[in-house]
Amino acid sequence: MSRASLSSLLKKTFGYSTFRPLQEEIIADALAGEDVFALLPTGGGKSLCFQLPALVREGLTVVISPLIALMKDQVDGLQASGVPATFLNSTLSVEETKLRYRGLYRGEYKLLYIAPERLMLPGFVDRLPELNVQQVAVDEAHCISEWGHDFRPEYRQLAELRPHLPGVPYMALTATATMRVREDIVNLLQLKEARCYTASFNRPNLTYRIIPKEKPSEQVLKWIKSRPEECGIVYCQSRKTTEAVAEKLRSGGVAAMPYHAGLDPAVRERTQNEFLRDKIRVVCATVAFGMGVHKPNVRFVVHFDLPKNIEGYYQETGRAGRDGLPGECILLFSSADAIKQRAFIEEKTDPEEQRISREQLQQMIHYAESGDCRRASLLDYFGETFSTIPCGGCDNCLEPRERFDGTMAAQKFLSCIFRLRQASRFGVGLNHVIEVITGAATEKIKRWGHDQLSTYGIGKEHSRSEWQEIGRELIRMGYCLQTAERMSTLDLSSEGMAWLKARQPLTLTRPLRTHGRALRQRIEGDIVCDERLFAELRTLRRTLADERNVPPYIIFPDVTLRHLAARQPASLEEFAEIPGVGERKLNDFGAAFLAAVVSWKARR
């Protein structure tokens, strides 16, 4: 199919005039019958990569999806755009299931969404060749790898699918995967000479900010109340905390509900549906809430507690701003949270798992405490270099932390580590180094003779907490090394030893402070429009969505409404040029929204 024809089909069906990065190349390979692996960030348009080829081909595209809610959401959206799609899962009655089976055998559908365990049932998988399957798309493909953050054993069954559909091309898609997970996906799904695509992990419309944790429930309530029209997710470490934070928000007038694995499934489903339909504004959740949430207008993600690792943090923050409009990512941080996380790690029984968890936690702490660009730090974790600094979208770039001449402090701290190792021939932890340098009279210091060292008591000009900050920054800078063992110890690195000998000037960063103003300068992805008209269009959208029993964004996403409120079309022809307005939606909803715009203009 020609490039012009694909673009025409994209506009006619989904209402967009241009492809997102890598979409066109992936679609071309899929239509050429190639196996494809695609790693695209959340909000990067993964679904279109298999949906558009499905419309071009004769026959059926089978989409393997891990979550029931996600299936229904995708199918509702496709049907609203005029695409014949369906799903099979346990929510359907026997009669409805039979009707959909009949439709599949008659070739009435272009896409079938199905869970792996349902797909691999002997009674179904053996009949797949009769359904004229032309492509298999494995969504959330990282679930197949034991090294992935959302490993699902049922995904392993997919390794047995290929012999049932010889010659049918596969597409594997995920939003986040390390190199090891990528290799697992390709090998376990038996992708043949796969064409591999990896987009940038950068989410330019997201702003990242770390806030010192002080009275966190009040901090979160105040922050959310300052955004009365926005919805979001507050991630908490424990079930108890989700319920406490949700109650605090409700008592403050914010429509919020908890979500965790300990709740009755019916309660969880109701909470998720009400969130998707904008009936509640905030979900306070454990990490059990996330992968199936395809809500494009989540405007903020707050981490009430410290995440376990950067990969999980990146994925969870990625649920903000899926529609490309601005999203804010807030992390409340305190050293006490880090201590709690370390205690949880000590409960693990596998020593290797403990070691890996400690390393991951240390990376997360370094990220939270660092004065460097947050975006650059995140991308560096995934092996991507980001050089546009300041990025304009994180606290450290928008409000740079105060710097100071730390040459003398670094000399004292590193010298103390050197003298301790020289005197005792064994390593000590960060706290012990600080106790020696501040002249503490502990039993250990006396027993080991560390009060006799030349560095004993030489750092009384700084408090213990200030030395904690100095020490952790020197670790981040690579001047000293911290082991990932249960009783972690410090040692000088070769870089630290070289610097100590050279005694060159060194600049350090002041610790995090609570900033008075919110970071609202970020405009990447924003669409300036009349906010009053936008509010009226949202109300109309909600009415139409309730009539059809679907989430509001199935009618039109916020991006389309903001374009409408900005351009204010005067005819259906002009309305058709708005991004997100395809042929079917123009016919179904164009007149109603156009009338609302015309009426609003007449009242001005």
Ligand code: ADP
Given for the second form:
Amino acid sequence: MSRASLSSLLKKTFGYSTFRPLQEEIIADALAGEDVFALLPTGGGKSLCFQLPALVREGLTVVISPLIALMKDQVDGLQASGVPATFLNSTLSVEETKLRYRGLYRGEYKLLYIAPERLMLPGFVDRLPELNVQQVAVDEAHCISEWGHDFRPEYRQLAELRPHLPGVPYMALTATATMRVREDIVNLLQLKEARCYTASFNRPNLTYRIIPKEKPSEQVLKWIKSRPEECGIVYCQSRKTTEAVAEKLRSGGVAAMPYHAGLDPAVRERTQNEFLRDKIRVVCATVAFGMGVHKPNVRFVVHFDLPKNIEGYYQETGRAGRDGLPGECILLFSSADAIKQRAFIEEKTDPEEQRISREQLQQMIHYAESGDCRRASLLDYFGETFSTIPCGGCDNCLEPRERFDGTMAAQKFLSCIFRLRQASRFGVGLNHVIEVITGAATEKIKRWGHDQLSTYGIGKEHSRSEWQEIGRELIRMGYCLQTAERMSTLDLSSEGMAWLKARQPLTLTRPLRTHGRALRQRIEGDIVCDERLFAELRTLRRTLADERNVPPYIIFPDVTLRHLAARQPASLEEFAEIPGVGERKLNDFGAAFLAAVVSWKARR
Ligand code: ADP
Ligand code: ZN
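In place of the form predicted alone, the structure of the form predicted together with the ligand is requested.
Everything in the complex follows now, all chains and molecules, and the chain you saw is the first one.
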């Protein structure tokens, strides 16, 4: 199929006029019958990579998805665009299931969404050859790997699928994959010479901010109230906190609900559904509220507590701005939280697990305290270099932190570690170093004779907490090393040693301070439009969605409504040009939305 005809199919069916990065390449490979591995960030448009080829091909595309709760919405979305799709799962009645089977054997569908355990049922998998399957797409493919954070044992069964479908090309899709997970996916799915397409994990429409955590519930309430139209997620560490924060938000007039694994499944499902349908504005959740969040218009993700690791934090923030419109990611941070997290880790029993958790926590703390570009730090964690700094979308780039000449402080701090090492054969921790520098008279200092060192009491010009900050920055800069043991000790690195000898000037960063300003800047992805018209269009969309019992974004995503409110088309021809308006939706909803725009213009 030519590029031009693929593009016109994209516009006709989904209403988009351009492909997102790598979509076109992935689709071309799939149509050529190749196995493909697609690593695109959340919101990168993975679904389209198998949906569009499914339309072009004869026969059926089987989409394997772990999320039963989501299948209906995905299929509703396809049907709204006029694509014959269906799903099979345990929520269907026997009658309905029979009906769908019949449709499948008659070749009435282009796509079938199904969970792996259902697909692998002997009665089903044996009859697959009768269904004219032409493509298998494994969504959330990282679920197959024990090394990933969402391992699902039922995904393992997929390793047995290939022989049942000889010659059928596979597509594996995921937004997470460390090297190890990637290898697992390729091996277990037996991908054949699959080309691996990796898009940048940068999310240009997201802003990252760290805020000093003071009175967190009040801070969050105030912050959310200043965004009265927006939906978002507040991630909390414990079940209890999710409930307390939701209560606090409700008392402040924000429609919020808690979500955690301890709640009744029916309650959880209702919360998720009402969130999808814009009836609940905020979900206060533990990390149990995860992959299933396919709501495209999540406008903010707040981390109420310090996440355990950067990978989880990145995935969670990634749930904002799936639709490409701006999303804000806020992390409330205090060093007390870091200490609490460390205490949790000490309760673990497996020493290897403890070591890994400590290391991950340390990286997370470094990220939170650092004065460097957040985007660059995140991407660096995933092995990607981001060099367009200032990025325009993080606190450190937008309001650079105050810097100061730290040459003297670093010299005192590093030489104190050096002297301590010389004096004792054992290592000491950050707190002890600081006690020596500030000349504290602790029992240990006396017992070990550290009050005899030349560096004892040389740093009284800074408070202990200032030294903490200085010390942690020197660790981040790599001048000293902190072990990930239970009693972590400090040591000079070779860089630290070299610096002590050369004593080049050194700049340090002042820690985060709270300021009243709630800066909001225009970020990439924003579509400037008349907000009042946008609100009216949303009301209309809500009515249409409720009539059909589907989430509003299935009618049109926010992006489409914002474009409509900006361009204000006067005819159906102009309406058809709006992104997200395909043929089917133009027919079904064009007149209603056009009338709303026209009437709004007449009233002005
Ligand atoms: P992912 O599964 O990678 O997180 P989705 O497939 O859910 O992403 O797509 C995210 C959003 O992007 C959806 O609202 C989808 O309609 C939209 N989208 C996908 N491809 C395009 C495109 N080429 N142009 C504009 N929007 C797109
Ligand atoms: Zn930045």
